[in-house]
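This document opens with one chain alone, in structure tokens, the form predicted on its own.
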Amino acid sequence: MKSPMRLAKAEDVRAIGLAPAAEEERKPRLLAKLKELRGSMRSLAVMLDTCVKCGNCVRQCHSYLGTGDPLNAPPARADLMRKLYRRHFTLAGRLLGRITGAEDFDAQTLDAWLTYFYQCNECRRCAVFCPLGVDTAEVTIAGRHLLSELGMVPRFMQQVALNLQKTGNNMGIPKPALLDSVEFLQCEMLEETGLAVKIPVDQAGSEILYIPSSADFFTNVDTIIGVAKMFHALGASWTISSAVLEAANFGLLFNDSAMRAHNRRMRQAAEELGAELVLQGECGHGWRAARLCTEAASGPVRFRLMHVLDYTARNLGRLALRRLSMRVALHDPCNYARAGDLIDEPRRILRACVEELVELAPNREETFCCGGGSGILMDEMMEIRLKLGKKKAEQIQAAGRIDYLAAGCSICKAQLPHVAAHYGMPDLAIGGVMDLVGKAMDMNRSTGGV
């Protein structure tokens, strides 16, 4: 099966900073690039030594389910990479070759990587069921850092980074844009609340710096309103920043320098603002870079990082919710539920905001993928995003009737749509938590926190 997925052109690839290789260059880079990988990425190496195939993981994978292609399955996927690996690193691949499962590289192996690392959405659910822990994540996102290093890019991801390159954002928007959008999101503000809410930017000594999803400016309108009217409640010191509009970091999903280059954007506007705390917006796998790779790649920082979510959970008792009479299903993103430490923080929100929670079968760490995680976000890819959504959408037909479906990422909510419709529940509203957050609130008795 090859991918539908369409590649940038070498000229687009050169404008974010990548080097496009030559047929005859491809191997001895990619070799070079997996060596160093191997010495640097410690987590690679030991899930390319340590699975022993014993099938867990199948049974637990979305993709595989979804598709039904044999190389979407954990082991299969992963073994793209472990059969060069073992060909040019261990030994017995070197001595032995095929007897152990080592094979060379070349064009056929290349369209697997472009084809099936593609397919994974790095959920990590396959971590949580692995007997040994094995991630296929691991070599699935250092699978698509060597395809980058060899020129080898989505075009959907290449325009990403270019876009956030020029404007900060992954949506392309400039500061005038942004201003303009500002005060629509204001004046809608006033008309609803008759209070003079604001989203400040580029403020300097504001005590948090928020960093939104860029697609709350467009298609989320309502997951920053829920915020603005929040830290209105609170009496909070915020902005945001022209300069860093995107909690999404798309370099985490292909490229390692790409990923460090946001984070250093985000620590870069911090300190320029004289920010204390960063709060990071609904962006599953931008918590997932934030979180874990800020200090951990250029060390350590002078803020303080949060997720929104988790500061809306602490404050929950200065604000004054009503329950909304909805029955809400939260969906938990992946990169929350198994790599970010935010479970229990949406869900208390959400009892605060509406009168039934409902549970979604699994959840938590067990938590399905939406189908759309790792960025595969692309119109090309549709089909295969529809069938990686079908046990997203088995678990949202098990609820039973639902009026909202909260989904706290910008990946999720632009994925969930096409999903629901698709397996017939085109009428379901789905959104963010904080859009539920800024619905419930009583911004009357609310205004004015300690």
Given for the second form:
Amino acid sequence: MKSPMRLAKAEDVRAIGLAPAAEEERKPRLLAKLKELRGSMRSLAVMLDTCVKCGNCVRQCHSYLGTGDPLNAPPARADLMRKLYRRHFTLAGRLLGRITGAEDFDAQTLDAWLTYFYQCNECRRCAVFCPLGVDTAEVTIAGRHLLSELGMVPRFMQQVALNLQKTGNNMGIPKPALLDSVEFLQCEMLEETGLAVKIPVDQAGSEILYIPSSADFFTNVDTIIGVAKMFHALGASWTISSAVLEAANFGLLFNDSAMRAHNRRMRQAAEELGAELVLQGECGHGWRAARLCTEAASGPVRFRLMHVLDYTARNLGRLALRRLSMRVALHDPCNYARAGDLIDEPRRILRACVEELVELAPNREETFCCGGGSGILMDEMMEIRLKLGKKKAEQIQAAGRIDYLAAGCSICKAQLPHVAAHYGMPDLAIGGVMDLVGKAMDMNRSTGGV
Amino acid sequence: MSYVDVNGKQIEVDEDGFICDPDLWNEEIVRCFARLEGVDELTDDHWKVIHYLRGYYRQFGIAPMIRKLCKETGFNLQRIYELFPSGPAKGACKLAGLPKPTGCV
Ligand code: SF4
Ligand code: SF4
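Output the structure of the form predicted together with its partner chain; the preceding block shows the form predicted on its own.
The complete assembly is shown below, putting the previous chain first.
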């Protein structure tokens, strides 16, 4: 099956600093890059060498379960790269070819990679159930990076990358627009609380640099409001930076140089502002990239890096929270549960903010992806996105009546409303974790409040 | 690229049907896009949203926050969806001739 996903045109790919390969150049460039990657990314070779086809992971992959497409089963998906790797980089494959599962590059290779590496949400659930620890997401992320080295980049990713280059955020929000939005939000908070709750922008000398998701300044305003109220209540010295108004790092999901470039934006902003602590906002893969790749991308850094949910959980005792009378279910974003070490923190926060916290089953390390993970948010992919979200929808339905689904990740927040509407839950309220902190906070009683 | 015929004039749009050159925008185009978006009749309420978005875009080069759009027009989100079935970003912004909001939205 050929994917409906749109690719960026050659000139647009060049605009984000990548070099499209001509038809005849593709195979040699792909093999050369794969060879390079095999040397630099030891884990990739291990993942490619290790799978014994036991099938344990197959029925644990929501992408396979939702689409029913056999090539979405993790071992089959990874085999799309594995067979090429065998053919060119293993002795047995070079000598014996097909009997060892080795196959050469052909006209279908790249279409299959584009289709199936972009129907993998990079969620790592398969890895939890693999007795050998094979993480198919490592293979498919590497596959996406290789595709980008040939100039094959989803149009959606290219547009985001271009916005990042121009403005430092995915949505392309320029500084004057940010300042206008901040002013509006401050007025909203003043109206609501009677207090001058600030969202400082580019304030040098702040202790904390807070990195929001840019979607907080478009659709998810309650998330940044919750964060601002918390900092206000704690009397924290904090700022956002107009140069890096983005916790997401799509580079992780399609191109290594783009990932490094965005990571360096964070480092540079933190250094310029003199921040000691960098707090990442509600974004799953962005936290995965920041937590796991900062050292490699930006070298040793002087600041501490933490997630806002961790920070909030540690400060719960200093916040005056009134439990909201709500039945709230928590969705564990894949990247918090399987790559971000943020499992108990959202639970501790929610228990302090709402009367009833409902667990989805399965949860924690075994959570199912929302179906939009790894930036599969393209409109043209909607039909597939809904299939990828099917397992999550079943889990939510099984939770019974809930007032709110807490999903502390901007991709989940963008994807889940479509899933909920499609699977018969059009009125389900969906939002972040910090949103509820903001709503549960008694601003006049919190320590440090003015 | 594809083109939409607006009273005999070919207007270039992207794959999602958003205008490629926001400067070409005019009210004729709105009427044409409205038909394509399933908006049968353009009422004063539609124009209020469209003109607000247009003005904001001219000043800031981007769409306003949804909350601000609601507050400034006096319409809640539900009303915006009634007016523009594809929603504020994909419906209203398209009619107002803004580029498609992208990112985690
Ligand atoms: S990472 Fe997730 S989507 Fe990808 S193969 Fe594994 S379980 Fe499936
Ligand atoms: S569980 Fe591990 S070894 Fe078994 S098929 Fe899946 S990836 Fe291969």
